[in-house]
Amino acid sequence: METQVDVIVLGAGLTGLSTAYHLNQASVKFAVLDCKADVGGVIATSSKNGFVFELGPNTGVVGSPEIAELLEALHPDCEVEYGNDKVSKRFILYKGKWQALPGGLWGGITTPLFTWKDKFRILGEPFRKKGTNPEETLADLVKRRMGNSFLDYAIDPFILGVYAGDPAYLIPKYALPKLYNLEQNYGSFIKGAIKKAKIPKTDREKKATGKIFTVKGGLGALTKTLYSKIGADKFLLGVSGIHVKPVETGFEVSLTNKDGDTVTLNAKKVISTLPAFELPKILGFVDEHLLNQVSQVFHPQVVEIAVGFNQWKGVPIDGFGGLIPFKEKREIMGVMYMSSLFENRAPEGGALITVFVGGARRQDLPQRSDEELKALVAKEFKELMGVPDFKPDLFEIIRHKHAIPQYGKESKARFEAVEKIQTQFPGLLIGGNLRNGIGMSDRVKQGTELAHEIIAVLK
């Protein structure tokens, strides 16, 4: 690898790979550095005993033109698999029983999930005044506009499924800006959704279909394909001790490679796509106060468990999965029916179910031993999934010490600190999931934009 490049990308997760892919397409000289021995960050897929299961995110959403275009560009080397017609069937646990999440007017009227008071109250949502506090929590926003039962049995389980989070902690302006802007721009969620649906979309905007997807062989195949397309010679993996410092010609980056040798690289630009908590030890030249503001991000611990059965004899699993509101006081956050959504995830007649434990409000549960977690899941499957004799043919525990970043009140200071650092040190760009969203679509969009910003300057 050359020691003098135009750009150094820190991090080989999906954001870094997306950035590198577009830099490579533009024939920019660059290098990608990562402390892990493999690319993909938290995205990885494994197989065992006839089951194919994820070690990180289980699905993606085609939520931006950027991810749609990337998937198009990687075809046929990476084949997209969209969720089947069962993807719209989602269940919410209510008083210990699974209830279908309503998808229409009649379902909304007849569902037991919401109180009659709130069902009638929702009719007045378009006429309520919009909020004036930009740092109002999601919980307060939903209670103000929709009512407590909508918070408890719609928004709370949704947030557990997406963020493993707490609606009383998350700030919509930062965590769910589209929802926040519906109220701010249109005065109402309902009015905003109706008006936005009437706005004509360009052909490119129409690519953001919102479909649930994976790729053939699992999401790990996506990051491996990106690695192959970019070229192994552009990567330094398994490195340690990365330190960046500004120099007259740009930036100098020192590290120790996997063989224990000290390596120094020079670049005009540096793009960080690393998690917030890793930045203080890498960007030591930045003001300590600013770095603290950037790195103060709450990452709850989450345990992901792949549970497989060669023959499934429990409740029907003919949907996306089930979410469990915090109010139900269970010890799992939810279950995802992977073998129901996608092909070849379990043996014929079997089932692959992903279980999630922990999250922002149950940080005690990930501290349990593997044996304790298995007993926990066995109890929940007996009571909720109709499996009295819990003898799975696959039980794989994946522990995420730093799971999904929570966009709370500290987010404003973090975003402002990022802008200040980038202004103070031109050529340094800070990306990653500490800003601009947490989903795969968000990561690809940000990586694409970071690359194009650099390309515009260099070209």
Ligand SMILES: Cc1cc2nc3c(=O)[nH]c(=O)nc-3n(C[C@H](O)[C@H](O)[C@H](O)COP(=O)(O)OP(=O)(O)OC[C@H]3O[C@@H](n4cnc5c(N)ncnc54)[C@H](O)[C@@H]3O)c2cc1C
Contents of the next structure:
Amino acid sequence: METQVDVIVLGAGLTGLSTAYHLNQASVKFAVLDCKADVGGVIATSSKNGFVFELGPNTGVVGSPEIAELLEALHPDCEVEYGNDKVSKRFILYKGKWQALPGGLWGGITTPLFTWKDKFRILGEPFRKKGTNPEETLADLVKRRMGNSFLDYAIDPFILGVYAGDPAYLIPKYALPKLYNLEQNYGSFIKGAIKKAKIPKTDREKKATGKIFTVKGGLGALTKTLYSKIGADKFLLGVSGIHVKPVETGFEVSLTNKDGDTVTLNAKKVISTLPAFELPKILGFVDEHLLNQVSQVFHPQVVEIAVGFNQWKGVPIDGFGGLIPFKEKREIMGVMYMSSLFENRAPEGGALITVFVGGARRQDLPQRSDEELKALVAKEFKELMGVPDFKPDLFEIIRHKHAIPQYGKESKARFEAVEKIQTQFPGLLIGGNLRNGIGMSDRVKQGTELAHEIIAVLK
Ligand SMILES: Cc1cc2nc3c(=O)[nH]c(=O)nc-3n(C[C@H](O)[C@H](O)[C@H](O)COP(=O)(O)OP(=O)(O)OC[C@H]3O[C@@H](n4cnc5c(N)ncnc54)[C@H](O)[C@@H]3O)c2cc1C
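Can I have the other form now, the form predicted in complex with the named molecule, not the form predicted on its own?
Okay, now the whole complex, with that chain kicking things off.
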């Protein structure tokens, strides 16, 4: 690998790979550095005993034109697989029983999930005053506009599913900006959703279909395809001790390669896509106070467990999965029915279910041993999934010490600090999921935009 490049990309997760893919398309000279031996970051897929299971995210959403275009560009080397028609069938645990999440108006009226008081209250949502506190928590926003039962049995489980988070911690302005802007721009969620649906979309905007997707063979195939398209010669993997230093010509990046040799690279630009908590080690030249504002983000621990059965004899699992409101006081956050959604995930007649444990409000649970976690899942499967005798044919525990960054009150200071650092050190761009959203679609969007920002300057 050349030691003088135009751009160094730190991190080969989905953000870094998306950035690198576009730099490569524009024939920019660049290098991607990662401490792991494999690319993909939190995205990886494994297989065992006839089950194909995810070690990180289970599904993506085609939520931006950028991800749609990336999937198009990678076809046919990487074949997208959309969730089948069962994706719209989602369950919420209510008083210990699974209830279908209502889709239409009638379902909304008859569901036991929400109280009659709140069902009537929702009729008044379009006429309620809009909030004035940009730092209001999601819990307060939903209580104010929709009522407690919507918070407990719609938003709370949704937030568990997306962030493994706590609505009383997350700030919608940063964590769910689309929702926040509905209220701010249109005065109401309902009015805003109706008005927005009427705004004609460009052909490019229409690419963001909102469909649930994976790729054939699992999401690991997506990042592996990106790696092979970009070219192995652009990557330095398994490196340690990365230090970035501004120099007259741009930046000097020193590191120890996988063979233990010290390597120094020079680049005009550096794009970081590393997790927030890694930055103090890497960007030692930045003012400590600013760096602390960027790096101190709450990343709750999450344990993901792939549970497989050669023969499924439990409750019907013909849907996306089930989410468990915190109020239900269970020890799992939710279950995803992967073998119902996608092909070839479990042996014929069997089931692959992903279980999530921990999250922002149950940081005690990930501390448990593997045996304790197995006992915990066995108890929940007995009581909730109709499996009295828990003898799975696959039980794989994946521990995420720093799962998903929670965009809480500190986010404003973080975003401002990023801007200040980038202004102080032109040529250094700080991306990654510490800003611009946590979903895969957000990551591809940001990676694409970072690449184009750099390409525009270099050309
Ligand atoms: C358990 C879990 C489930 C999720 N589920 C979903 C889902 O269903 N749908 C969805 O859209 N999103 C989901 N997400 C979120 C989404 O997967 C992530 O936000 C996204 O993949 C992050 O990509 P990234 O490239 O920004 O970061 P990462 O994937 O974290 O990549 C960062 C890279 O930086 C490297 N790195 C870190 N420190 C250093 C260092 N010091 N030196 C060198 N390299 C370093 C890492 O090895 C890694 O490869 C989930 C996340 C988790 C953890």
